[in-house]
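Encoded as structure tokens, the following chain is the form predicted alone, with no partner shown.
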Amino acid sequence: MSNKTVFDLERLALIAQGHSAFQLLWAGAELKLYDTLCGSPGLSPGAIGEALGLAEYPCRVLLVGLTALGVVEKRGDAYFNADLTERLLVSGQPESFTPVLGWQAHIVYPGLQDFLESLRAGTNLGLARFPGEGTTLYQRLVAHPALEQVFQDAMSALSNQANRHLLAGYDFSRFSHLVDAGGGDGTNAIAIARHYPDLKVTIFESPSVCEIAARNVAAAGLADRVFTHPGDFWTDPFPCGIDAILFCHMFTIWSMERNLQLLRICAAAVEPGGSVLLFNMMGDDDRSGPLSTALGSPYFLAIATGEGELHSWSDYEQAMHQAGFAEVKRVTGLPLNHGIIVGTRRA
């Protein structure tokens, strides 16, 4: 259950001007402010302006805004990154979150301009801002290679954030061949294969994304155990001889009716005793939050598919049982409101 959120004037002001807060955060990343303060902490406003190529007035607007938001700290006339900024917003850091900001800036913000009309229509009208064929963002990104790279970079960054929690939260050692369905650029598959040296992993993705994943797998030296399987798992068969299918941040894309269809496909694809694992941010059973999951659903309604959302634990469990899985378990307590639902087919 979520704790009741306090809605006061300060919170109202931040929500009402959330676009300004994001643009300040994004500008700091794009202008390399956080990188600059990481390498040279304690710079003066003049030194920052010179390093960023900004005149005094625009530099002041940026620094006052980011200081008020707590992204940077002002001590006397000197500026420093906040602790979280140093860890998550500096380029090249293992946990860098900046690619996710690029996804927000170039995809989420433009598309959510049509959120109100998408609510009224009940479908993803924001998709029109990304011309191309298909009814989902994922289909249309094929026609926009630069945007597809922005998207894949963001998903990789999110995966990097979550991977260690997935690996810490579940023991994959009982599996021999796992399919990472919708595995993106291979980030998840590479991490899992490194952790489990006896496990084979196949990335089931669209042909264009499989090309990216194959390059990353080769660079990681894992081409003998991590494979790609180009196709569409809604219409094309899964690889043979698999005992596990993993979906990371995938079942948020569709309605639960569609998720049930896919779970039935997966139940038939895994060998007896095999499992399907759903790794997502999870919504509360009483549909009161948490905030991080609630803020993700508008993207799916207005842009991505027009039907997805951050579903609740109980929604997934019910669908697993309806799909015919004999045993369904929750793995709770993971950070960032994440969890794992494991459905196991009768042996």
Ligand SMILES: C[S@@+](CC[C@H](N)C(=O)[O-])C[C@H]1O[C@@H](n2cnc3c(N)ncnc32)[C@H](O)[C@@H]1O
The other form holds:
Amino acid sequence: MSNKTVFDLERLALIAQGHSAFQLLWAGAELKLYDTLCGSPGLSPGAIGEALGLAEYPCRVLLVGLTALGVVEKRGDAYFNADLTERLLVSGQPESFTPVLGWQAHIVYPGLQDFLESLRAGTNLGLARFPGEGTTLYQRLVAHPALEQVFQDAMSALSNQANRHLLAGYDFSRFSHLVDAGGGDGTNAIAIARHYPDLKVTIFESPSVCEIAARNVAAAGLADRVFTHPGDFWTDPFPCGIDAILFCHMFTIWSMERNLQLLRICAAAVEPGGSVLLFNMMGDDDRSGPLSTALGSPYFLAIATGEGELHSWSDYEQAMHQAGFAEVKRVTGLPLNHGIIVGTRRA
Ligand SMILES: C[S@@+](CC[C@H](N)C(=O)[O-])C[C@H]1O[C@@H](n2cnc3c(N)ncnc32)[C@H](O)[C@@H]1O
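Next up, the form predicted in complex with the ligand in place of the form predicted alone?
Once more the chain from above appears, this time first in line as the rest of the complex follows.
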């Protein structure tokens, strides 16, 4: 696959002023513009200003910006949400994308101000914006409970969009006990357990995140077969008797050297015949994209860990073989540039 992106003046303007585009989108969400237009489609600028508590001039700046971006539509003097806005940016929608904007606003935006220096240094200098212990964002968030919630809400929203494709893309029925490693707030574990009523699922997470996950599991009524296993999978053992380990949106965090180490740990932790599954966005083998994948890597370099990136399919497959998995399969064609790679141990 070669790079087919057209770099024209419009694209240059959008990239150069990407910060303005994001701030307009985020302001619309924070000011509840999309909720307002969902409840009252066709409002005039005056009525919108009144509802949002904005004077005429700032309201005009917001509405012209969001109209030009296509986030809202203007018909005569009346404003409406675009179809995608209605589906993804209105509060309470099952696929709501708004928490992802919160993560961008509170974590990614501040940290990426140090992107250039992080490139030069080859490490995550943007992490200094989140004071605390440890060299990764995940460790630092422990000292920032409000930001940790923002982060987990965003991961949960991303997972809500993506995990149905995991369930549609792979049949988990041959497994009896699956570990969701770095399972976050339990969104994926709950969805998988609901789909497979005989499957036992254990979320292997840091202690503070396990607390959030355990609350969500209990609220979902699944505490009898979805468990938490607080710890660090680099240093603490996996639970015994497991036949599958799932990593959702995890292997982008580290370099491939470190990923290979983790795959070796997993190869020893699953029973013979068991599998390790990687589910996340996959980079093209020729390193030309796709765009959403390529735009994710700066966050890992400058903020999250200073070593991760959206690796390619073949990088993962090669590491699976090196770690000793006898059979390695890719599941392609999933939406959102996602894919699944399954490595299986000899029985
Ligand atoms: C990018 S989020 C992915 C969350 C979830 N899998 C999903 O798809 O929404 C990474 C998660 O991995 C957890 N994590 C990172 N390093 C870990 C480690 N060494 N042991 C256990 N959990 C870890 C973090 O606490 C965080 O919740």
